[in-house]
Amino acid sequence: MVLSTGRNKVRTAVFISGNGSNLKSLIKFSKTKKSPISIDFIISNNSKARGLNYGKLFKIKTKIFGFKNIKLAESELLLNLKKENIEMICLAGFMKILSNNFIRKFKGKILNIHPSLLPKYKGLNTHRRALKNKDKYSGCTVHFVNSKLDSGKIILQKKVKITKNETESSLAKKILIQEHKLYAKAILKVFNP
């Protein structure tokens, strides 16, 4: 990561879709003295997120983008990243895959969690598939995005134990709780590896 921090936090766009409960964490542990980088920007493709609440919240400058048109989206998405000087990207339950054109231009500055132990369980339904196979453990994965899906450097993981009587439901809480906790502690090892 060439991203130098000084003294200055890198300026961080964070992208949601949903409820942005590893958004708040962020939020959270960017306020921290720790933390290398702050959230400046908060953009979503779903108007109804619920976490875009937390930008009137935190007083972060949110921005909606329908990604009906890919191509228009991304290049409006781009022009107001540059505008804002966002430095590192942090997808954080985005819905939407961003073209190969668009990780370049921020290659090795954005980020993703996935609830599983990479490789295992690329996309979607990740808890039902490792419940199908009963594995006796889950987790979440945190890594550098890259031009193929889930599929880029890894940076941490953290296993979960599947218990007996697990649900897709207990089973997606128990690794929701520990994604809170490794987006930040990857994040200090990307900066100070």
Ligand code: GAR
The other form holds:
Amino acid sequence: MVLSTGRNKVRTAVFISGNGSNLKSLIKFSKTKKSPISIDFIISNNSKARGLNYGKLFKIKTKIFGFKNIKLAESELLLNLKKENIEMICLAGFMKILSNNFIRKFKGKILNIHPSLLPKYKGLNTHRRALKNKDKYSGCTVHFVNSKLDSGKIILQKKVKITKNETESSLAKKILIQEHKLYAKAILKVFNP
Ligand code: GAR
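The form predicted together with this ligand, contrasted with the form predicted on its own above:
Now the full complex is given, and it begins with the chain already shown.
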């Protein structure tokens, strides 16, 4: 990744829509010495996202954008990211699709975490689909974001075994635990390929 990795950590924004458990683990990782990034901005499309509380807790600037008018929201968002000198974006449970124009502006600098072993199960309801297909394994993927949904270059994946009486929620929980580890590992890999 062509980012300045000098002495200062790369200023990063995390985009969320819900609980923000991945955000929390990213913040914790960012505070370690080995982390190449700092989390300086939290963006949400949802004013009720529980994850916004981590902004208060860790004293990180937060901003909510109603994505009803996507063009307007994104142009305001871009201005805000620029003002905060944001160089990199981590999507963490962000349930809106960014436009090609936006993605182009941060080309190669947007990462996403997805709860499946991509290219399997792009989009929503990944756990339900894995169970319905009687898959033996599922997992999670960290990948670069490109103009096609959940299709950018894969950075890292972690496989998780699906057990006999697995339910959608038990599988989601198991995978989420792995997501928290995988995102940090993937960031380290991006900066130290
Ligand atoms: C995570 O499982 C993440 O992989 C998924 O939403 C959850 C968010 O949890 N993301 C997507 O499905 C994106 N398409 P969190 O808010 O606790 O981090």
